[in-house]
Structure formats: C-alpha cells, structure tokens
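One chain comes next, on its own, written as structure tokens: the form predicted alone.
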Amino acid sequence: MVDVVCLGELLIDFVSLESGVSLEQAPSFQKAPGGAPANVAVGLAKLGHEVGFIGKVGDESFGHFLANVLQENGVDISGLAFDSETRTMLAFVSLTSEGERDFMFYRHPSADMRLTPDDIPKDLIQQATIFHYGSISLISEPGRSATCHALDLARESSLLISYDPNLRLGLWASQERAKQEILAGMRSANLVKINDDELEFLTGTRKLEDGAKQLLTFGPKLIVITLGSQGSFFYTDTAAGHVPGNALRAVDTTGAGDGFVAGLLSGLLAYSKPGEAYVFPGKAELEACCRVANAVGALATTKRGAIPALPTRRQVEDFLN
C-alpha cells in the first residue's frame, strides 16, 4: 500500500556554486536530483509516509543514478520506466542577484517527455490516497495521454487529486498557450498549489482572495498559494485564511514549493478515510496543514539542490517548536 503516488518529471539539477549570477556567468555547477513531482515523492517519504513515483528516465548513468536516489529515500520506484533511445532531462540553474532563478532544460526531447498511457501501473494508483501532478507531463504528447490515463485511475478510485502548475514559460510553445492548457489540467484535481507569480499569470490579479476565487470555478475544491518568506493562504468556498512563513537564510530555493506541498499532503492525509471520498477539512485544520507545509518549505532553502534539503518530520517537528 501507498499512501502518496506522484507523477511526473525526475531530472538532474546542475546548480549554479555561486549564488547571485546568472547561468551565463555561473562558473560552475553541482548535480542534484530534482523534478517537481519527485521532489514531492521524496519529501513525503521523509516525513514518514509511503510513497510510489510514476515516470521515465534514461536507461544510462543519470537515470539510474536518479533511480537509485528515489529508492534510498524509500520511495517505491515500481512505477520508473527507463527509456534506451532517449536521455534524462537536465536542468541547470542559478540564482540572480534579484533573487530570481535562472533556469536552462535539455529536453529535446527527454526520456520523461515520452511517458505513455502503457507505462501507467493502474495498480499502483488505485491503493492510495492522493493523486498528484504537475504540468510539465502536460507539455507534449505521449507525455500528457499518459497523464490523463493515469488522472481517470485516479478519479476512478476516489483518490484525492492534488495538482502543481509549477510554471516553466521556457518549455511552453509561447504564454497563451502555457495558460490555457494549465487552467485546462486545473480542471482534474481538488486541490491546487500555486505561488502569486502563478496566481497572476493564471488570474491577471495579485489579489489572492480574487484570484484563488476565480480558480476554483475550474474545478477545485481547495487553492493553496505560496508567498515565498510571508507565508501561505488557503482558500475553500467557506474557508480561507492567511499562514504566517518562516525567517530563514535561503541557500537555494529550488524545491522549497516541492517541499511545501510535501508537508501539505503530509498533513491533509490525516484527515483520510479509507474507502471513502477525500473531503477536506475546515479552517483550523486547514491553518495547521499550512504551518507544518511553510516550515518543510523553508527547511527545503537551506542546502543545494531540492532533494538533498528536504527536511525529516524530526527536523519539522524540532524547528517548530
């Protein structure tokens, strides 16, 4: 049994050893297991919780390199293809002086981008308890079939579905089409995590009450946006609330959403019942979910790379108190 199963890209960061630089001034670079639903996989088994990973690598040193990182954080890797005639996607990034992160993909194209529906392991999804993607596997074809495939299992067997657009322009045809095609993979899930950079792309507005209102008529039930150090706010149609962040010297921030939205997922499954439909829980509940997901978040900023820094449900607890 699993009670997390996430799909999507598992990759290779090449991160920049000098912050404030851009990649063109970056003097060199440190390997790193990333990708968004992996970093998430990875997080979760962390904090304690049984995990599977759905995706596709090369059959070469970076893939099973990769591999091999999933199944040491123990995170069940029955669901990892390997893919002879393509290469594992690479990233390389850094992090300007404006606190931005420079990102360059080798993706042309990459094992992940080449996930089929017959890649899905049906029984894999249908023992958890939620569900969750990103819309990197949406991008392109056989990539986005298989995840719709694996979306109606879920749906099928009830799961909770939770949905990451983790926006990335530079792998998108152009911005118009980014947009639709988010708001379209929106319609699937029950929850969505966003940052307010997303929020405005996705909504035209900042105003996180407004925007959050204006996702939820795509569907989901719950939206959930990031604010870097300020924190997170949730939103329901009879909840909503703000979560004060943590004050904490960012080394890195690649994956400090990923780990957000480990420690989200860690604590909605306390509120899971088994055989039943996910309902969500009220606002208090919903206010400590949040807590425990800013400090696996800002924990996730303290050392290089994404996986590497993903905090222990004893390293929360601790920082917590």
Ligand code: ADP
Contents of the next structure:
Amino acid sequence: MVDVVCLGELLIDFVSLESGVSLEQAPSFQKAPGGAPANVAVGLAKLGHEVGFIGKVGDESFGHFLANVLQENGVDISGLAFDSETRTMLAFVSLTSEGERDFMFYRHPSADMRLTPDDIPKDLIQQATIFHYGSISLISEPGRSATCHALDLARESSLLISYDPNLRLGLWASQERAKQEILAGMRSANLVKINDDELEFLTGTRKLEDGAKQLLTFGPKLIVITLGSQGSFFYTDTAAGHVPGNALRAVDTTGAGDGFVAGLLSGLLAYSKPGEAYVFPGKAELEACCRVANAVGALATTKRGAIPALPTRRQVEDFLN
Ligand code: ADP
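What I would like now is the form predicted together with this ligand, since the data block earlier showed the form predicted alone; can you produce it?
In what comes next, the whole complex appears, and the chain from above leads the way.
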C-alpha cells in the first residue's frame, strides 16, 4: 500500500557539460535520470513516504538504469512496465547564453508513449491517498487512454488528484493544441501546480489572483503557482496567500518545481482522513504546506541534476530551522 502514486514519463536527460552553448555547439553530455512525475516520486520517497510509480521504459540498459534509480531511492516500481519494441525516452538539454533551456527530445515513439490501459495497476491506485500526473503522458495515444484510465480509477476511489502540466511546447503539435489539452487535463484535477510562465501561457495573465481564478473554473479546488526564488502563491475559493522563497545560491534549478510538488503533497498528506474523500485544509495549513514545499524546491537547486539534490525530511527540517 502506498501514500502516493505518480504516473508519467521516466527518461534520461543528457545534460550539456558546458553551459552557455546551444545543442548544436555542445560537445559532451552527462547522463541524468529525469521525468517530472518520476522526480516527484523520488522526492516523496526521500521525504519518507510510500510511493509508487506508473510508467514505461525500454527493456534495455537505459530503462534498467532508470528502474534501479527509482528502486534505490525507495520507490515501488511494480507499476513500471518494460517495452521490448521501443526505447526509453531521451532528452538532450543545454543552457544557452540567454539562460534559456534548449531541449531536444527522442520520442519517435519512445516507450513512455506506449503505456496502455492494461499496464495500469488497479490495486496500487485504489489503495493510495494521492494520484499525481502531468501533461506529457496525455499528448498521444495510447498513453493518453492509459492516463485517463488511471484518473478514472483514482476518482472512483476518491483519491486527491494532483496535476503539474509541466509545459514542454516542443512535444505538442502546436501551441493552441498544448493550451487546449493542458486546460482540458485540469478537469480531472483537485490540485494544479504551475509556474508563472505556465500561468501566462494558459491564462494570458501574470496576475496571480486573476490567473488562478480563471483556472479554478476548470474544476480544481486549489491552484499553486511557483515563482522561482520568490516562493509560491496558493489560491482556493476561500483562501489565498503568497509564501516567500528562501534566499540561497542556486546551482541548478532543474527539478525545483518537482521538489516543490513533493514537498507540497507531503504536507497535504497530513490532512487526509483514511476512507474519506480528501478535503483541503485552511489558509494557515496551506501556508505551512507551501513553506515546506518552498524549502524542498530551494534545496533541489543546490546540486546539479534533479534527483541527487532532492532532500530528506531531516535536511528539510534542518533548513527550516
Ligand atoms: P519550475 O521548476 O516548475 O519552473 P520554480 O522555478 O518556480 O518551478 O521553482 C519551484 C520552487 O522552488 C519555487 O517556488 C521556490 O520555492 C523554489 N526555488 C526555485 N528556484 C529557487 C531559487 N533560485 N532560490 C530559492 N528557491 C527557489
């Protein structure tokens, strides 16, 4: 039995060893485990929770490497499938001199896209408290049907459903399509986490309250917007607040948002009542959850790569004290 089930992409990021160069110029790359929902799963496991991951990788060296990383970090991989016909998703990433991330994805198709409804472990979802997903598994079939099937199961069992769209425009057929489908994906969610750029893309405004209010109309009860070093903002029908960030010297912000989600869900788990539908706590409790989430996000920026930098509960407590 797990507290949280995360579903989505698990991939290898090949990160340019030199920064300030485009992918065209980059001479060498370092292999790093990645995939936002997988990072969230590891983040939660490091914070001491029981977590299961659902996804698909290739039945080859990279797929087995990723499965081992999840397992070594304490994630239940009984829901991870191996595909013998396609390979693990790869992403090549470099930080350009303008500070933008230059991405190139190998997904033509990759194993994660071939997750099917039959791959979804019903028991794992039915016994959990929170189900977390992203938008990348919603981009094409059969991954889309698999994600929707898992969402149906989560809804039937009254799980708290958490969504971090994690916009990657390059994976969508067009901007319009990305916007339309990401917003449609919110209809299944109780909680949506986005960053300020995604807020503007989805709602046309950077005004936090106005944007959050628009997103509530799609059905979620809680919108959380991350603001990089400035912290985060939460919004519900009855409460709103900005929780300031932590001053520190960031080394690599990859995975900060995923660390934030892990911290947030960890906090929200404390307010779940076994056997009852999840009800969000009030303003003071949501502030406390965002404070922990900010700390996890901040600590995630202190080392290169997403997974190596995700903190344990002890590290978070020490940091907050
Ligand atoms: P994303 O990675 O999704 O774009 P953000 O960059 O907004 O997300 O980061 C998520 C959270 O991590 C922020 O809300 C903040 O709490 C923390 N964080 C990110 N960057 C920094 C930073 N430079 N200094 C301190 N905290 C940070």
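Numbering follows the first chain given and starts at 1. On a predicted model such as this, the values are computed, not experimentally measured, just so you know. Definition used throughout: the rigid core is the maximal C-alpha set that superposes within 1.5 Å between two forms.
Once the cores line up, the CA of Ser61 ends up less than 2 angstroms apart between these two forms. Core-aligned CA deviation for Gly282 between these two forms: less than 2 Å.
For Val292, the Cα coordinates differ by under 2 angstroms between these two forms after the core has been superposed.
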